[in-house]
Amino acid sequence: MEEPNLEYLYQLSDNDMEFVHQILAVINEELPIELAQYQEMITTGQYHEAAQLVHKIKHKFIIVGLKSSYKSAHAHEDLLRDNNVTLHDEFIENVTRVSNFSLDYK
C-alpha cells in the first residue's frame, strides 16, 4: 500500500517548507468539512453531489503522493454518478490516511 509523502510538495515548492506547511494547513482546514459534506450526501442518497465532493477531495491525494488512491477516487467519482457506492469504504480509508498524515505536520 502506498504511503503519503511530501515529495510532490517538495518538488512543487523547491523545498520551501513554509509553502509545504501552508498547503498542508489548507488540507487540514478543508478536508474535514468536505468529508462531512460527502458523508451527508452519501447518507441521503445524493450520489451526484457526493461525486462532486470526491472530485474536489481526490486532488488532495495527489498532493500527498497517493497516485493509486487518486485513481481509485476518480473511479469512485464515476461510479457515484451511476448511483454505485462500491468504492465508498476504500475512499474513506484513503481520506483518513490523508487527514492523519497532514495533521502530523500541523
Contents of the next structure:
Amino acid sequence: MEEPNLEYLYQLSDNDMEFVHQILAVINEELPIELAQYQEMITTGQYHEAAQLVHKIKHKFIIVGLKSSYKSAHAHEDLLRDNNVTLHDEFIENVTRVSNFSLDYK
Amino acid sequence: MECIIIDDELTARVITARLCAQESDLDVVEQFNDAIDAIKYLNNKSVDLIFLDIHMPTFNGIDFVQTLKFKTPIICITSDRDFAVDAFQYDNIVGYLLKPLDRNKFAKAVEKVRQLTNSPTAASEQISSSEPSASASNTTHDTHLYVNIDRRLVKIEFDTIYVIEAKGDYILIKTEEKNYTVHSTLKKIEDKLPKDRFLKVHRSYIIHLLKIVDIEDNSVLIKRDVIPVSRTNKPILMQRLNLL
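Following the display of the form predicted alone, present the structure of the form predicted in complex with the partner chain.
Below is the entire complex, every chain and molecule, led by the chain shown above.
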C-alpha cells in the first residue's frame, strides 16, 4: 500500500520546510471541517453535495503522494453523483490516513 | 504582473501563491475562495492575470469567465481534464493546468501570458473577448448547445427542447428525454437559441414554436404543459404561426 509522503511538496518548494509545514497546517485546519461536512451530507443523503466535498478533499490526497487514493476518491465522487456510496468506507480510511499523517507534523 | 487567485480550496491557493512567488514578475494582489467575490473585486480593479479554479460549488469557473467584463488572461487550474476542450472556447483562457500543479508547466503557462502581454497584436487577436470564439459558436449554434450541469458540459439538441422556464437564478430546460436545471438566465439562453424556432412568450418562458399543440386565449399547450403567453407577446406569437 502506498504511504503518504512529502515528495511533491519538497519538489514544489525546493525543500522549503517552512512551506511544507504551512501546507500541512492548512490540511490539519481544513480536513476535519470538510470531513464533518461530508459525513453530514452522507448521513442526510445529499450525495451531490457530498461529491463536491470529495472533490475538494481528494486534492489533499495527491498533495501527500497518495495517487491510488486520489483515483479512488475521484471514482467515489463520480459514483456519489449517481447516488452510489460503494466507496464511502474506503474514502474515510484514506482521509484518516492523510489526517494522521499531517497531524504527525503538527 | 498583478494577479489574483480564485479557488475554493485553501491548500490550492497556498500552492498557487507559492508558485507565483517563484516567478519574479508575478504579484498576487488578492486571493478569493469564491468567484462572486472576485467579480465584485474586478468591478473596481483590474489585474493582469487570473488563476481560476473551474470546479467551485456556488459559482463555477466557466460561469465566472462568462460573467467577466474585461479581457483579462486566465489560467485555469483544476482537477478536471474534461473541461479543457470547452475552456479553450474562451479566448481569454490562455492556459489550463491540472492539479496537483507542476512547477514547469506552471512556469510555461505564465511565460505564455508574458508573451501575449508583450505582443499587442497577439494579445488583441488572442484575448479579444470573454465570449466563446465565433468559429466555435458557428459550429455549434445550428443544432445544439452545451449547458453546465454539475461541472459537466451536457450537449442538448435544440430540437429536443420544447420549453424553457425561468426559476430564480436557474432555468429549467425541458426536452423530449429529460429536464435540465441550469444556473443561467432566460436572456442568456435566448441569445443562443435559433430565433426562427424559439420565441419568448412570457417573461418566464421560451417555447419551441414547432412543438405547440394548441393555443387558447393567453396560453399555449406544449406536450402536457400549459404555458402562459403575455399580452405583449401574443401578437408576436400569432405573427410567427402558420395560420390558415
